[in-house]
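Given next, in structure tokens, is a single chain: the form predicted on its own.
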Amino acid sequence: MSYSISNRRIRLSPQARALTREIVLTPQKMIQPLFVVEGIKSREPIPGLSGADNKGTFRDTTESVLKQIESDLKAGVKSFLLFGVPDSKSENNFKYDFTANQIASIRKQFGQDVLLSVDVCLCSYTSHGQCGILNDSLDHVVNGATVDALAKCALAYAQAGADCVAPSDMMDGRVGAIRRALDEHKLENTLLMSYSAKFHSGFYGPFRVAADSAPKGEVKLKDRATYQIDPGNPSDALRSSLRDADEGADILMVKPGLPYLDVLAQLSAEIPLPWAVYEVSGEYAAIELMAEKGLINRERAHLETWTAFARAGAQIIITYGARHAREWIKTL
């Protein structure tokens, strides 16, 4: 018996293509990043992220971030990743009040209508922009002291009402320290989403403007290569992710997305936890800037990118376009 094999028959109509599509995108699987900045009087655009139509992502004030969340809820967004940017910087003894107060304000206004994750890192707090506390020679991030500060930071955020704390610093042992701090303070139900496979990437530029987190100042340490994963070491990503899973992470993450689809596919196959991927600012802005020049179809390019993430094993997509997802998905 022989069969007439045609792959094209299931491609002939939009209905057939939709019916047989293996990867189905949904806004419920997406997280919208937010930046709230202390001391600014009005929201500020972020190069490459705010869009020619001014409907993108901004550096928000304490008032405008609430209006933005209200608008996002109407657009179908339910989950957010908050980055707090305080105006005072230091080398240690950090104060987490500004971001904690924003968390409390969001929780008071929106209750359980939102799932609020909060980034846990020190890069927006330090005067030098590094993700931790430097040694006396200013050439190395001290792991233990930084982990202690991160645990205090995560605890402050969880006590203020964060549903999920998300350490992005890449220090050794920080997931275990944060989990212990939460459990000891009866916050065992707080989710922990670890940036377990965060690479030393060149795609973070617009974010560093948004979060005021670029390395700077008269210090010997000029980049983050000593604690973020080298792009040529995928086995490091596996070791780091296995460690974070063992230490109590509920969700693991690969960051950036497109340059590391192979890593995401491998890790999601080997470690049976929910996997997130972060479409970082440089990835997102590249599409936005090409679209502004008429070189690419904006919606199609973003949807194709998100489909690639899901195909590689991501259940959760963190993207600056989450607030557009419901409308864009309709165009598939």
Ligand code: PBG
Second form
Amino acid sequence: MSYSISNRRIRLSPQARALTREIVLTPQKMIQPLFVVEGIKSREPIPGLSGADNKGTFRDTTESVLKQIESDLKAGVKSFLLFGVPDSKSENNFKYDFTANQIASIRKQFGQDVLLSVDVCLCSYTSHGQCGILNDSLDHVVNGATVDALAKCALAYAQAGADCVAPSDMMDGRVGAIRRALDEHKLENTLLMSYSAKFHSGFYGPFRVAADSAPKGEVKLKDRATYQIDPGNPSDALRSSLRDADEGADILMVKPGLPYLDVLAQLSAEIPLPWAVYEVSGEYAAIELMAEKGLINRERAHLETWTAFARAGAQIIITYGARHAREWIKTL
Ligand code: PBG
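Can you now output the form predicted in complex with the ligand? The one shown was the form predicted on its own.
What follows is the entire complex, opening with the chain shown before.
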């Protein structure tokens, strides 16, 4: 043979690898979550997320969150997902002002430099930590009343200046109800990103500390199994995502990420909308904690995970590491 077939030539130098690589990561395709907490005096670390170097994700105050966004913009991050954690909790009478005021102050300070998405759920607002309003026997989240509250919540956030509202509660019909409420109030340009394939996962631990949203108290309902998708039921994820697309969602999501790559690949091939994936707190923290123990290289593990998300079909990656992405990508 006078020529040599090689799969190695494209692997031999960093330049050749970069040139031939199919998946190119960039912070522009990433969303950085932020937590803003009412009534705290200074920012608080989140176990597993704040990083050994303290440059990770914190429970921010109304002031520190603005400084955080400023520094994230300098790091090339332009999209954020805000979680508001109000001080006072209730069973069915929620006030959205704390989060709405925060949205307005972010908008005022940063104008159109940021794309601000806001998580819409009641789990940080309820006294029992469930994602909605309970029935009288405290063993079931009532769908209709919860959807009404969520639509009001989303409307308040959009009116305060959110570019995108992101319902994560998993009630039936909330996407349609929110879309209608927005359209009726001339907010037809507000984006709606649905957590359409959100599973009942064991990987949400650090988040529930951050958002003060773990199921708690003297109620019969102890977990979220009656509204989040069963991990063994990918068809439910497909049906729920088709329905949310039908009800007017602009962006769909799979959550968590790594344990559901198969779902992401299948659903993104089937439904032609932009797909986001949420690398949730527990899966992010697993990498951080292994790296702290010296068992793996932190940057490499995060970059490899994000590459897997893009390969499986995600256009958008929601990750606590978005603010590190530009630096870490340089190490590729
Ligand atoms: C609220 C919500 C959750 C997350 C985002 N929105 C957690 C939950 O359902 O308890 C998880 C995010 C993460 O773990 O990083 N319903």
